[in-house]
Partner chain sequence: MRDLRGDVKRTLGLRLWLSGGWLTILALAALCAPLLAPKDPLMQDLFLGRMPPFWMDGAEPGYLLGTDSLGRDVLSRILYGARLALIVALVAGTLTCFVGATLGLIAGYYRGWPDRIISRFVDIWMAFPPVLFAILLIAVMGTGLLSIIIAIVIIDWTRFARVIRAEAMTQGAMDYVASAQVSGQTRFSTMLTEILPNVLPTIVVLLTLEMGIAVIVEAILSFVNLSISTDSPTWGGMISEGRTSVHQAWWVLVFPLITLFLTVLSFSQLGEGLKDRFDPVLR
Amino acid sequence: MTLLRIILIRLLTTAITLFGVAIIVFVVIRVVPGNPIAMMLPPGATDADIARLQAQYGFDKSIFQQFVIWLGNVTQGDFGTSISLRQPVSDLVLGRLPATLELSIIALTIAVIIGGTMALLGTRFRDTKGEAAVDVSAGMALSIPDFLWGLVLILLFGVFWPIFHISGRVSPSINIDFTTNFFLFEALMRLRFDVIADLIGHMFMPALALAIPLAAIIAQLLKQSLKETMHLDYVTLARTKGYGENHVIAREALPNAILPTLTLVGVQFTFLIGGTVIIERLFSYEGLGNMAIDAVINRDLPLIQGIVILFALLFTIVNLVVDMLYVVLNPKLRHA
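Assuming the form predicted together with the partner chain, can you produce the structure of this chain alone?
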């Protein structure tokens, strides 16, 4: 099978998945007994007022008709208007997306650093107490979900030893006159170190909470993979050439051990992005997930649809990118 064909099939299944997600969200949120329009009008509103506004949002049509209209608009980039915030859904969602992306990427970076270090240490000190310590801490870290780690971090580094911010994305006192909502990225570009420090101070706790379970998975998988590689002939050859243990692990074993870990980390990264929903809530971080929970509580149907579709799109893009990376990095598939 050629690479092009693999990509085409993947794109097709991705489209089917997104279509399925759209249908499910659409149907699920429309069987809600409460009338979202009635909720946004003052108590004295007449039935005629409600009917008029319902027609304006298209809620008077059948679910099937609504879906066709919505799908038609979506293909033109129009996700409708938020009921509670009265702004275009696409503007709202794209305005919040950078915050969530930055948080997820920082979390992924932390997870790779911690998990990678643990795996390397566990391999360097294999069959000793050091490896056992890595195993036990990874097992613990993995058993506890990000929500609980978030609460633990709030207590430890927000209350008992307050060295990090535990709510918000940026201090209100900091003046941000940026052109994009990628605050961290733009601050790095403009070399605004005060902003960078403040952003990281806010982001570190939620990002660490998201990163701990993923770091544990990376540590376990990469260590396993490294251990298997260490027994291969070419590694033994490198040793007989006189290279030290550190060189053998880092230069010889690691490049070959990374590949099997990569695909699994890709799937886990989508779980991490899913975790931002509750972690953003916990840390009052102004991202997509926090907005999603408000949208559900306010019964803001167009906004819920938009956010869920965007999450699904993000997940499928991550999976697609990981698959492509696998093909690019795997020498066996390179010339296929």
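Positions refer to the first chain, counted from 1. Basically, rigid core = biggest C-alpha set you can superpose within 1.5 Å across the two forms. What you see is a predicted model, and the numbers here were worked out from it, not measured in a lab. Compared with the form predicted alone:
Based on the form predicted together with the partner chain presented above, generate the structure block for the form predicted alone.
One chain, no partners, no other molecules: that is all that follows.
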């Protein structure tokens, strides 16, 4: 099966997945009790006012008719208008998406650094107290959810030792005149070190809270893969050539042991994006997750639909990229 055919099949399954998600989300949020139109009207609104707004947002039609109309608009890039914010859903979602992506990427980077270091240390000091310490640390990191880590970090670095910001994305005093909402990456391109420092000061604690449980998962899987690889023939041959243990682990074992971890990192990255919902709320971070909670509280159906569809799209795209990278990096699959 050629790489192009694999990509086409995955794109087809992606379209089917998104269609199924759209149906489920559209139906579920409409059968939940509560009238979003009632939240938009003052206490003295008449039945005529309610009927007018229901017709404006299409709620006077059946669920099937609403879905057909909504799906037709989505294919043209129109996700509707937010009930609570009175703005196009696509503008709101795309405006908040860069903040969430930056936070997720920083969190993933921290998780890979911490998890990879723990795995290498555990392998280097295998069958000793050093490996046991790594295993205990990974177990503790994994047993505590990310929002509790967030509370711990707020107490440590926001209250007792206030060196990081505990809320927001950027300080009001910082002048942001960028052309995109990817503030961190654009600041890096423009060498705006004042903006970079402020953004990192706001982003570090929520990113670290997200990264700690993921780092534990990476450490456990990569260490296990390394331990299995250390008994293979080519690793033994490297030892007989006189290479040191650090060289054997880093140069011989790691390149092959890292492939299963790559798949895990890709899958966990999608969960990491979804996990930003609570963390963004905890740190008042102006991202997509924080907006999702507001949309649920206000029963903003168009905005909820747009956010969920975007999360599903990101999930499928990341999985597709990871699958393709695995095929490219794995010689067996590539030659097959």
